[in-house]
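Here you get one chain, nothing else, as structure tokens; it is the form predicted alone.
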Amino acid sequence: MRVVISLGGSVAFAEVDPSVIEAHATAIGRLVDDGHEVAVVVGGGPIAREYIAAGRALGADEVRLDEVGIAVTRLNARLLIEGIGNIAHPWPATTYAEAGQALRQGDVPVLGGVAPAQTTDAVSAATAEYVGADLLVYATSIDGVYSGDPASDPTAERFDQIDVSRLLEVIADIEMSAGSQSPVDLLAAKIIQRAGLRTIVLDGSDPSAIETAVRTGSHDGTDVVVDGMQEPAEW
């Protein structure tokens, strides 16, 4: 199976910690043993969000600030890679094409952002969708897809299951207020609805869990589901 992996900064990178890493990077070499072809995406995490708030107080335009992130999303998606080791492309994928390039060779590619105003979620499905994938994985530090942000919304109910039409709305409906935070932005569900892509939001800390969801489709968190998408042979 081809699969994507967002790796979020919040869950890989909460600090720079070679176990945390490594316990990352050997899941996803236990998947390739497996046979699964697989490409990664990173997000910048705390680190990124500290460099960003430093950038803004100086004065720095929105498209700098972004920037900025990408960098750090680079960077990460180095310690990955040397986590990885040889079966990982040895740099970052800076392109789409570069990305599927490295999976025909085999390889293991590692993304961090890509352009200016566009989010590693949304990188993320642009992968998937420029790859063919049969599977995009979300590994991020909230454990689904909330009906509202439960982290100021106490009654947020986690969906079990969500049609990706109801996604688009309850994002919008979050994003509305300053601050507030969703697995998902709404790029990246648009780009799942178009291409129909089979999507699961889940708790990425534990990278077992990321390994379960992907070889048997088993995991605690959401099904993003698409009308006409089919269940992977291998499940």
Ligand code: UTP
Second form
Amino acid sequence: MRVVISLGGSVAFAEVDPSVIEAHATAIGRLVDDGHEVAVVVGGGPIAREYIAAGRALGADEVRLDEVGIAVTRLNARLLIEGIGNIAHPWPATTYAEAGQALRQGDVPVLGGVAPAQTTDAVSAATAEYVGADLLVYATSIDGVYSGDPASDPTAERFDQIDVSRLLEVIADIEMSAGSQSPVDLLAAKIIQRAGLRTIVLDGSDPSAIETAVRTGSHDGTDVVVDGMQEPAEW
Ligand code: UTP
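Output the structure of the form predicted together with uridine 5'-triphosphate; the preceding block shows the form predicted alone.
Whole complex next, starting from this chain.
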């Protein structure tokens, strides 16, 4: 199937650890070996946050800080590309068209950020829409979508499955409280809804969990479903 994997910066780039990056790259390579078409979007993680904080202290405006964040995501993308090796498009794709073209040629495009005022959550959903993906997987540091922010709300419960319209409500509630983090942001959820993207949100710290989710549809995270949507034919 055609799949977009959103690899959170906090998952694969919490530290710059080649063994972690290698493990994710190897899992992606195995999916390609099995005939899946894979595009990957990588986040910035704590290193991006550190750079953005430093830039803010130096007086940079928010758009410039976003550009700093994008630069870090692309640096992370470069490392993943080195881990994936020859089957990867050789540099971070900077547009959806470039990613789509690489995929058509049989390469694995790796993107970081694309434009200011958004995150790689939205880039992942937009890439999936652009390439007509059968599946979008958010490999995050949270093991699914919760009814609240599990970090601050002990009553928050994880959804095994959630309809995208309910997902939009849940994210809007979480994002209303300062400092709270949802595993997928609002813009991304809106793109998922408009494009009808079959989506999985899972804990991506174990690359084999991502692999299993793509191969079989089984995982310990949350299935995001859109009304009337078909399941991928391979499952
Ligand atoms: P991330 O996608 O990693 O941001 O991009 P995040 O969601 O805040 O990080 P995690 O998932 O919690 O680790 C890092 C930063 O890069 C900029 C934003 O400033 C973002 O916070 N960015 C990224 C953009 O401006 N545009 C993009 O398309 C992507």
